[in-house]
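Single chain ahead, written as structure tokens, the form predicted alone.
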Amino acid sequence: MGIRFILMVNKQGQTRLAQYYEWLTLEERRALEGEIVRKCLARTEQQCSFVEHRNYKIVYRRYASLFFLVGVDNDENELAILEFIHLLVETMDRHFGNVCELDIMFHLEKAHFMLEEMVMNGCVVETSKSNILAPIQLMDKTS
């Protein structure tokens, strides 16, 4: 299993979306998120986007006011995860039109649905933006 969790966090450190692919208690999740968010937000733009924390490798990237943080196994390819983050942002951009924090907050179920189309059990299974968005567009048409 590669991806352990995906977090979307604003500049103030508030979690806007959290998806876990391994079982952790709520207290463990809160503690982990707090530690990781503090560690990543404190870094400057000149520092690299990879951080090791506990038994995870954290790959993160900032887009406008949102930080996308992905926790992976230590043997996972960091550049592939950066590409995955970019694909996720491009897919959300295509659907929402320049995705922002409010889009995630008001359409949380769609953001989770996109992640569920892209990642299954911690493995990336879909990379085609059209295939990812097709079910969401069908749901939008019927509602």
The other form holds:
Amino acid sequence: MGIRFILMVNKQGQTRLAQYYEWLTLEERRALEGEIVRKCLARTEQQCSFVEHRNYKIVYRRYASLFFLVGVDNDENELAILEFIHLLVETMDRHFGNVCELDIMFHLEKAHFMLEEMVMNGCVVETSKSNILAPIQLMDKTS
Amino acid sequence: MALSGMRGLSVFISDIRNCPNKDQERLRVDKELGNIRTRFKNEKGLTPYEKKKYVWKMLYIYMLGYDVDFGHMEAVSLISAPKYPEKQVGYIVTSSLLNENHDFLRLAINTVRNDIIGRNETFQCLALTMVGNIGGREFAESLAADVQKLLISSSCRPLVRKKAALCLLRLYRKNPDVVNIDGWVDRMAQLLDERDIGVLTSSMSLLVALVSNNHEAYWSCLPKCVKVLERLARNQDIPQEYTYYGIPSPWLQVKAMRALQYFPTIEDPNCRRSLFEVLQRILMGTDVVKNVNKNNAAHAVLFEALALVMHLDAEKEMMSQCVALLGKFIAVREPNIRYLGLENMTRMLMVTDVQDSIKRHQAQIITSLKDPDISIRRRALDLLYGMCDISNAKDIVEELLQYLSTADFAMREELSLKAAILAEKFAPDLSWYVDVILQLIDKAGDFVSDDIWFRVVQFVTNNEDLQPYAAAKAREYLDKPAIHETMVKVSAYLLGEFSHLLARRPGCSPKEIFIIIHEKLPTVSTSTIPILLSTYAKILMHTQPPDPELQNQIWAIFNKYESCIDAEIQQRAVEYFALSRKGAAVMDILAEMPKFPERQSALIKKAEVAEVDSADQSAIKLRAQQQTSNALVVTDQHSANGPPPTVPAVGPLTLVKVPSTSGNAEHTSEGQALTQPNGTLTKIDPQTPSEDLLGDLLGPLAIEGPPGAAVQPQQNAVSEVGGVPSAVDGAAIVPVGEYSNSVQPIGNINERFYALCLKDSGVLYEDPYIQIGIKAEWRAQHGHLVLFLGNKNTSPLDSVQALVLPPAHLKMELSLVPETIPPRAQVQCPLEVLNLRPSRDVAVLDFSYKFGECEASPSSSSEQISSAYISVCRRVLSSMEISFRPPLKLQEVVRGVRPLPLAEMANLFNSFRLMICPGLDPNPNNLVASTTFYSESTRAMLCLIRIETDPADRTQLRMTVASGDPMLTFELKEFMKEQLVSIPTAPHGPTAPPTPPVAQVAQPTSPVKALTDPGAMLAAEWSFEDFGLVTRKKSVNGSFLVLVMDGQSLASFRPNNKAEPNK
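The form predicted in complex with the partner chain is what I want next, because the block you gave corresponds to the form predicted alone; please supply it.
To see the whole picture, the full complex is given below, headed by that same chain.
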């Protein structure tokens, strides 16, 4: 399976984007987001980027006010996921130009499109930024 | 930028953002939901743009955590919109809002299919992505073929094919049948020739899923993976877009190495060489660099390479290189690397024999246990737990205990559980174990589950030497001002049972003990009070001569609790009060608790359960499994090489795919082939089961010759053993008996075996290196046996394998036997037995181990589990109105019986738990015995045996056996006959001369004869009158009740045990 979910959460713990690759009910999602956000946001810079939660792991990375949290299976390569987060951020940067929380908030659909190009069914599907952004650029051009 | 966005959506989002609190937010959301609902009601007025906008709002609201229980239809309907923007929203929102079983999805299946097979590749991508994310079984069945076509189509562009690969992965997981392995293998291999990195990345994920289920089928993909890896490692033909901080797609590198970990080994030497070149380059060439991202990406690859090296069991040098690297990692400042270093070291423990080099880093690991980061502390704890063995248990457990007082609450429970398990598993002596657990309770009482203190009580109760020590320790803890309630429980219990052993020590008189325990009573909860009451009752009983003052005090307490609202406390108070007035009889009732049956530690069970992970079967687990199968093959190689060469502990294993059973079959047949002068330790079941009853596993030998031939006098055994392989399949394995330097068993295995038929515990087998003891407990048809494997030496025994081959009538489950027995340690392996039906076959224990570096001495030994013995259980039994007819009752005149005084015969019967009922037969030359036989098929079944002896000729007797089951009757009769015809040299017959081996040869023929001798099976009507019982037992109402006591202890009579026929 690999990636179970990707969350973007701000410093206040508000979810800015949530994409799940396994079905959870709304209550389960709420509980899970609450628990892991509490766990991860309390950590300091000196601590590692991996948090064990239930029977899986959270790999997370902080960019200014925004946390990127990725839930992965226990045997997933943690550093590869950590850099995958950075790749996602770089891709957003390329599109939005110095991406910030508001970009993701107000262009939820675009953030979704990008994720959709990068991850599918919990697996990495594309890592080339220009390939990821191609459909979005196409759409921007046509509209 | 993004001006095409939806204004309404932006307004709504900023409204939400401006909400000062959650209530306001909810109001705003509710308002919006109401709005959307009304708009959706008259759908006709909606433009596609509006529809799209509302659907996005729904998704946003859903993401905020509010339930959106309408509008799903609208989202799904957008899928069939003709234009891309609407269609896209339809697909994305549908896959976020709905789960795979949603009814609406079914409605969309046709539209989705049309998009997939259509010409528009952007539509294809959308459809494939949605199916890949939420497609269920139905999608799998209707779309798999189309998706496969797209994936291999040469006219499709990579952007479609990469999605098709992951879509197929989803469909395959939903229904593995959609991928036809035969047809797909070649295509999968072709896919790996792909140049496009995107397609390769997703194809590699697909491969991992396929290979993890069936690596054999995808063998041909292995070299291709290596090629991909080489291409990346050499940076050949990798577009700039796919290099990440100068590293060619680290994700694909990781995936490719992951796929390789699902293949058990790499046989092709060229392939292996090129892979190792790549790995070596990664191991050596990864340096720490300034740029965080580059550093991370490089280390992601490095850690995966480490995992692959471990999996491949590379050459010694490379392995030690890995350990060295990991040792470096766990000491660096970078927390991520430290974490991963510890994690991978733990994995390394699991798969390879590098414990010793890991132990060198123990100090560093203990430092990590105090790291400020809980993630790292957890890893360190796991690693310490994994690397703990008898040599370092004391250090590690004490370190854990010390850490316990400062550890954060999130970790205390895990810590205390692990410390308790390690203390139990590796205790150098039991007093240390008691110390550890008491400290544990003292320091972290809240986190010490009941299981932990129950276990201490079990140990102390079962080990007399330990009792005074434990009691004294418990007494010490009671002096502390504030102690945890669990400590009150355990010390009260221990002192109640054993404080009289301390009586002479200062401060340990019954009165003082009582006072100090009673001080704690006001502080404890109702669940502890009953334990205290029992303790008081026991103290009272142990106070001899009675101390009237103490007595009055305790009676006053009992009196006080007689009206307690808690039923348990009340009952105990009332009963103890009444009992303690009974005087001397109390001594029996309140006597020390009997020993507990040996059982698997509840803690270890608990830990095992906790480890169950719901995730897919991961590579690491598969690796672990493969590792064990390797071990099996190693042993076989030893045997094939005759006198074992110097085999390094971890040899380069060329994995021969010998199914593990073939190795076992060999042992089995040896197990049949009686003994060995040179230590093969095989041994025949002395009762020689009649051939029709032989289990499948025991087959080969039965074919080899007449049943009698199998049993040879010991002197001839060599040739017999040598002849065995012909009966085994052509696995080219020379029996272990060929060893020239094998070990000699100590003592006669046969005798040990016979002795064990008559008692519940004893030594089953012993040689200079190992002693195998056995202890059995029976409760109805369930048996709980424990094998005690004791290493008698100062170096560990490796490659320990134990396999129980049960006959058809027994269901046996041997818990995991550790691969290594530490020096001078004893390992307990519980063995659960369920008796299914009557039979006399015995189980065989196939046991082997390796001692030291050079000496492999597999041995096997058969283990007696005589079914009659098993099943016959001492118990009060009752029966009624049974009239036995032919198959249920058998009578036979047995000749050639070993002459034996009647009293001794009675003894023998009793030791088989066939309880002699004296006085039931008026004739003093006859014996009547009864028992209850338990098995799954018969349940509890009464069996009666009568032996009529002839005082003039003690070598013959008439035996009558009856029970409610014909098979049982027959088996029991045969069993008894065997026992009587040749009474083994058992401790019971001190006067009997040792039985010469020849005597056994005659044995197997008797059952055969019995089978064919119809005259032996007399068909006479038979009822209890035959036993002369009725006259004594006839009850008033005409039905009669036979109550046969077990002849031993009336005291063990317990009303709830009695199956009273209420007729």
